[in-house]
Amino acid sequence: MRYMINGQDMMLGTCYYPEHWDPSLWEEDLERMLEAGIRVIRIAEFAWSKVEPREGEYTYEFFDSFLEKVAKTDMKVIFCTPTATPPAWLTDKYPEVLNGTMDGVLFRHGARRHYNYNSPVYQRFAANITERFASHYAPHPSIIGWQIDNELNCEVSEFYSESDSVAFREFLKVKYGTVEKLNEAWGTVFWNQTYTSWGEVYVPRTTISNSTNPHRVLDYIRFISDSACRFAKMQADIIRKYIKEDDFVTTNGIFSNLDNHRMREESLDFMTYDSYPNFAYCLDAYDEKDPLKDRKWSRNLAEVRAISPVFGIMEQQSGANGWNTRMEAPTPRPGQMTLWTMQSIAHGADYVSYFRWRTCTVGTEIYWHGILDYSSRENRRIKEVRDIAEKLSKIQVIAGAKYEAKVGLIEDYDNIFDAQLDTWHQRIDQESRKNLFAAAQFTHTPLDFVYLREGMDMDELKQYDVLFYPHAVILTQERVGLLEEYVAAGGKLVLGCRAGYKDRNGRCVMDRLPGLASSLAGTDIPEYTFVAPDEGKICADWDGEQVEAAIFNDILAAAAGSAEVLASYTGGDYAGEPALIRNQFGAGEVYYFGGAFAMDTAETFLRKLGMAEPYRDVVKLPACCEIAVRAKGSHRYLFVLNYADKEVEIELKAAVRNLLTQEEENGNVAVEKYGVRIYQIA
């Protein structure tokens, strides 16, 4: 079994950075870390200079220094390889290796994540330090694992290099064959983009208005996935030569233009993730409007469980968080590091590494800060972290637990980076998935991200009695059939507008709408429209319940004898005219929504399909609070989250037993702002 994510032990860690602190501090640290309940260190990240000082250099007396002291206690370590900040030597000798803007301009050393996936000089020298690093440093006793790089396509993640478009052109080659394959694809007789040789092709380049190709810029976002999955998967081959029989490889975060699904299952024994709650609080990210607000980590959490459905979360909040340059956020309220903590085990977690144990005196994030302040004093943060592990020894039967959820949101990969080059389906897929999830927390309705994947097999659908595929705007037979067959066997599906008309290229089908969903949909659109900003709000009746039919309206009929007209519009020129069909398909049904989602017509949606509050028989409780529920074997475990800043009560509807105390509690029970409660309820 792998050491910190095998089903059976729920555990702590913190990121630490011995190269930063006089090893005088080391031995001390690692014993205040033990004491306060943390088992599992992460380190060297950023460290390549520690091993490979100048180029051909090797020294290992530093981390074989402080691996010495490790081995005297009990504390386990992950290995990080460190290509996330190649060193000063590398990017002033070998000036390829580096990232630059889409106007040619280099990214230089100073900071991190300058360099780029495809410069054949990097690769090499990636390739080297992380044989170097496993070779050396895999055999000790301590290590359990290892952690490729560091939040790969984080800050940047689009890559303008010649060697991206030397690496461009040959992913090109591969997909199309043919020059004239990819003029078809990319639609490149519009404007007169007609290329005539592969070397006429680049990545994205400044344009008049910055406008693009967009069927050029989806390959290039697949491309950019596809660089960044293959630099991941060379690390961990390299890795995988070396490690213990129960050690592990993963990476951490999640970030845009990468198919995370993919390098998962390449590369990663399990996903991790750095969970930043306090990011809702910044200066310059505040939204007073989001009703989520910390909360709406869960949704992110929810994301990093589909990829893995248990996980790890390699960065917690633990400090107040910023840069010199950027960012400022408050130090986590008390009670608000167990309440986030607690968010990430509710959503799958069986590991928590807070970022980090001391607060950095120099540098870049000397505001981002740690368990310990910069005096290292002892504080009311690390009492906390005491009192946490004290909570995780009470939950340990949690470890491997499944999160419960009978409601799916769908996703795919096409839709997610098609929505980030085009403004038109933007806007109304941030809007509807932005709101699902919303209304999701606030009816108290479990839910999970469920990716359409090629191969994937309809057992991973059926386990949902109902799903949204809000803006299937890039359809596929293969997805269609899935769907169909979901359906089929009594599942409901419900769609919104825009669906099917667009292929896997992006570009516009010349079929009836909506394309390749429209037998499963059993819907026709003759006439579709953006709602004008003078309308206001654009409503449908729904059995005399107003819904709105948010940013966008698709004017329905009815196309199949199986169809039925369930909403009509109440406003606008289309007044009248249908909004929302259901279809009889098999033993299931499908809704087609002729609009985005609003936050209240998500609500109602829920509600109507039966599905708002499933745990209504258990317990009552107000919308501030988060329910979730992991299950294992035949027991499931109930988690109440408390995000406001009051205390509230909660109605337990039978005795059930509280793990924290042991005790069993029923009624009103008064939870403390900021409050967790984890409840057996089966």
Ligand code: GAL
The other form holds:
Amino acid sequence: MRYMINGQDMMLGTCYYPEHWDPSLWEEDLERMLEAGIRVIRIAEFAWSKVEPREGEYTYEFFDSFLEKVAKTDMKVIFCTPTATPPAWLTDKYPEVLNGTMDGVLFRHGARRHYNYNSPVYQRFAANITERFASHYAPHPSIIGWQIDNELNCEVSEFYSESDSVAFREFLKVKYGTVEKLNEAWGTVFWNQTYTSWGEVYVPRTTISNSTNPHRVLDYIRFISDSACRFAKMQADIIRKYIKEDDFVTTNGIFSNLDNHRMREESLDFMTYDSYPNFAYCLDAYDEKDPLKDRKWSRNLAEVRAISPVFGIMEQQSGANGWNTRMEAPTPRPGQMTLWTMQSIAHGADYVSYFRWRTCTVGTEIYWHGILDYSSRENRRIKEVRDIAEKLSKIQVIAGAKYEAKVGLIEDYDNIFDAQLDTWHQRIDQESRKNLFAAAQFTHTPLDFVYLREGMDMDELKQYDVLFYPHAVILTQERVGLLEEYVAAGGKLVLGCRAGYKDRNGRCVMDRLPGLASSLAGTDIPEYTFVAPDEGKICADWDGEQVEAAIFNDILAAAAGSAEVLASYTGGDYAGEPALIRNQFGAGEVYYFGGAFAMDTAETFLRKLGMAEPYRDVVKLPACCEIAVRAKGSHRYLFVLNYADKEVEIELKAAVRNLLTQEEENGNVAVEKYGVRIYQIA
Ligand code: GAL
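Follow the form predicted on its own with the form predicted in complex with ligand GAL, if you could.
Okay, now the whole complex, with that chain kicking things off.
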């Protein structure tokens, strides 16, 4: 890529809506952006009617005249396809393009993302407008790349239109071939759900107790993901016919029911993400007990990094959050815009674009503030942007550097999807992932998410010393093969309770548990149970340390000569039975832990496996600070991010260069509230 995510530049951008403002403001806006250090704008993602005001009537003047102004400056443009907001004339005349609720109530014109991916009519209109936008605007010299739609699967990620049922049947026909095979896969013998023809199969519909066949729901989620991926690819294929060599195609955000890896591989040059850490301080979402708060966005950023190791932020918080109907969160405090920008960069972003330039004066988002307030007057936030641009100019060497981690947290889409629909799976999964991530944060242990995918390169796994696969509920032979190879070559794998009890259809296996993981884990699970609510905390004794085996307990038994019991339960009816088994497998080790990972347990694992605080010889810092290291060639850049609203002290163990001041620092250093330090440590 010539521009952005090119391994050479780190830059700032903003989201701009020329259609919201009088054209007399355009020039001054562009000049002020450039003066503040903003080099890229994203435009047009909701502007279908500006080009096709009525069906089949096209007019390109509006954006032509805007781009003419842009071309007189150094500003670069990311142009978008406008399919997230179909025009009123379209949805009114062709209501079949609308998505709706499970009960069949259509989502009408007035908000956004109310269309469905599978309506042949919408596909035709979306392809057409994409073709019109791309063929007309892509040659423009100021344009450097394209965004598809806006936040695919945001707001709603379930689809219940008639077109969806039709397409679901086609998806299932390809997958199963015959209705008999579908019946078998879905276990429709239960509660007399047997189908006799494809026409009887629908996307999920309202049922008593909201319960529906789980195997069908699992396939339905895969189907939604497939639909979104196909919709993105349809647009990407059109755009690529017209874009200039070196221009890119991306989309923004990562949302549920979507195999983002597939979408990225099929359609995108890289992923961009929309980062709004201020959600942690929204009135309706604020959680006093959440230990991470805005730092939780580091987890989302780690997820983006798992899709694109170096990525962009298409929308970065620059003001208060708020719609007129929901979400009330404060203005970022002085320093927080910088902190959150650097949080994105620490995790692998080389491009950060603020949402939005000026706060909108009309519509649902009048309280979702941009850099400027309604009046455009000079304010504290634009001063902070200037200061961030200045900081960025000092860390350009970091562009293209990769986040470095030796601990990985394994994910796979089968288990992500299954955990959404299965409350038993969901509770252990959410608990363990949340705590493993937080424990890594508080012990200053960089951590990656690692997705197991078909045909993945073993080197991706081998770069990690330890992999946690907290609850490998659905296992496949192929995934077990990958893990066996990883461990045999010397890796350490930690499995938590409930491994291997389902197949890919989400059906429970009749094997002895942990099913396909048995030989890897060297353990047998003769019994298992939920931790009863009246039992309190169930712990296990691991070398004199009490570790909580949260939520669910697999009661273990060593099943191989290479397996050794490391910890036993100290409570419950099974006190004294094994809770943790270590199995030597080839040159590596597998730890099977019978519970979900409580916070302390997660910390204990990181510590006992020698993974906690890998940079302790470089810096000592309080828990409220995050560290991240980006590596490029033989160079290492260490970020210190202070999320606390108070000054803290860190201790540098040797002299290192502060990239922002170009000065050497050593020993005790005060970091101001919301402060950021970036050191070159190698
Ligand atoms: C994002 C979206 C933007 C804007 C912002 C604030 O999810 O992409 O268009 O709506 O949220 O609500």
